[in-house]
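Just one chain is shown here, as structure tokens, and it is the form predicted on its own.
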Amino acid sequence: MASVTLEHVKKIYDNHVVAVQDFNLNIKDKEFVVFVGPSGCGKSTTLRMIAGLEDISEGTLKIGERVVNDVEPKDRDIAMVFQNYALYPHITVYENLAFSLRIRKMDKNEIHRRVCQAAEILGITEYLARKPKALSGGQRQRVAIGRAIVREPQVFLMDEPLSNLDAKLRNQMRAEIILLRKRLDTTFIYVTHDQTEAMTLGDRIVIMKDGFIQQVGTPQEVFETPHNLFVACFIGSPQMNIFNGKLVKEANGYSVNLLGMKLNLDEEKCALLRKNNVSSMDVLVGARPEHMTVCFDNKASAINGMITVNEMMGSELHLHVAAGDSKNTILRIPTIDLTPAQRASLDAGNSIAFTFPTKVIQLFDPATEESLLYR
């Protein structure tokens, strides 16, 4: 097992396109780290540099204590699982699993042991005699993962391995990867554009945009303490609601004025604002859909709006609301405690009053889009 360290790593292609900018990260031994971000953010390019499939333009890459910038992929002691499975269609599952070991001229008994062990871990023993075309997408993905397991590498690299599967199978395979990680207890680096995969799989998440790291942290840290507007809106589904507001520094604390309502901030947020020497200013106020509460009775201290869309999701309603200058504020409302009359009042076209607690809001500088709370 090994750590992976990237120091000022940069990738510039021949056409002068900069894909990855000054990437710095220390991945600890046996840690599961997920690179996540929109298409084109540089996450797969970074993974391919770690694998040795892309040259590093600048910076240093270490696996363990060894600098591997110029080490061939086969000599880095890593194994990679690709998005498209990359199985040999003309040979059996057993031979696919054994192929890389045979190339290394490993002892036949050791090859058999490793193949059978990987097949047992992944639940594909009964498919060893089949060819890939006779398998489902999920079974093929297990074989692709098994081909990495048999090599017993120091580091596992996974490049969007679940993106070709349907939603139900993705959920199942996600759980299996969590269990697999516990059994193998090695270093994993996983790339995805799916924030759900990132949040459920990673010990830490590396959020990227335009080749830059935006934030590194645990799933809870990036959800609760986003460092900028991009992270706040990228993590969470539906994404965070953003309102235009005015931050007011008062004698004993801070308040926010938005949509005709004054919100007095709690002491924790006031302490953070004082620490960062924040004065009165225009701000962007973020509040997540799941933190919104409908005011069925006391509407005096609430935000008023009009429901434009009502999405029934089974256990909850997703209400799209036009309120002030925010044309699409989203509320996630659990249905279990709603009375029939309350549910009827939430139909599209009806007026609505809602609020949210100040302890969950985020505050951003409109000019820099950086958090005023977490720096």
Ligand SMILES: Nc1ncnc2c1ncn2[C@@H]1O[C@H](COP(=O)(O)OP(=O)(O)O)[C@@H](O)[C@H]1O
Second form
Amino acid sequence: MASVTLEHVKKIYDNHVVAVQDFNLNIKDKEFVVFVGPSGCGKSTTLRMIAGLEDISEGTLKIGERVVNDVEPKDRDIAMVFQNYALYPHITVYENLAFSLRIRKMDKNEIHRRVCQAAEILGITEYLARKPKALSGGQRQRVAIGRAIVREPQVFLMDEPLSNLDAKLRNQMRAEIILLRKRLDTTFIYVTHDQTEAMTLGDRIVIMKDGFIQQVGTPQEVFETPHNLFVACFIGSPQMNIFNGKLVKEANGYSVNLLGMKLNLDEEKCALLRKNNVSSMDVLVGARPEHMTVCFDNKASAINGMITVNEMMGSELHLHVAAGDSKNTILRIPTIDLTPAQRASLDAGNSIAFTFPTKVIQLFDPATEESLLYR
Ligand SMILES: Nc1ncnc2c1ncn2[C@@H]1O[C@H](COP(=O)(O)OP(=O)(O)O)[C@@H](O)[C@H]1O
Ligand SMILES: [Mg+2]
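One more: the block was the form predicted on its own; return the form predicted together with the named molecule.
Full assembly next; the chain just shown is listed first.
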């Protein structure tokens, strides 16, 4: 078991692509950290530098207290699981699991112990005698994870290990990885482009874009206190609604005007704005679809719009609404408390009034896209 520390790590490929910029992170012993971000943001490159599969152009990488920039991959005491879990097709599952240990000339009894234990942890004991082609996709992926487990490494690296599985299996394997982590109790670094995977698996999430870390935090922190517009929109599904608004600094607080509605900000938000020396300005206002409420009585101060699409998702409706210059605002409305009349009023083509509590809104500077609240 070990910590992993990256200090000012940078990667420039031979073709001058700067894939990773000034990456600073201290991953604690036994922590489960997820790198998440859109395709091409540098996740795999960072993981491969930790594994030793790519050279580090600048900066320092430590595993435990040891600087490992120039240590061979095989001497780093880590194991990696890839998206394309290339199993050896012509040998059995047992031999696939044993392979890396045999290369290391490990004692036969020890190999047997480790293979049986990994198979047991992953629930693949009954398939040990089979060849990979006689396994389902999920079973093959378990074997791929098993090949990492038998090494008993200090650090597990996983690069989109579930991306090749269908949606149902992916959810199931995600839950299995949570259990696996509890059993192995070691350091995990996990790469995914899927924010749901990141949120459910990570103790901490590292959100990346264009080679730069955007924010590091617990799932709750990145969800509730995003540092910039990118993080706010990347985390959460459907994504956060963004409105153009005007922030007004008043005698004893702040208010926001947007789409004909005036919102007085709560004291907590006012205190944050004061602390950050924010004056009256144009702002981007963020509000999540699940925090929106429909105003059926139409009395309260509300935003008026027109429902363009009504998606019935089972326990909730996803309403797409055009309101002012905001053409596609999404509202997630639970169906359980709706009367038949209320539900009928939410058909596409109808007008709608909606609002949201100021407690949950986000405020961004339109020029820098940085949060005016959290930094
Ligand atoms: N071997 C390589 N040579 C040159 N450029 C590369 C190489 N591998 C990746 N890149 C580039 O580095 C950037 C980051 O890639 P990668 O780390 O694979 O992103 P991610 O895993 O987040 O999708 C991309 O612009 C990609 O095109
Ligand atoms: Mg990748």
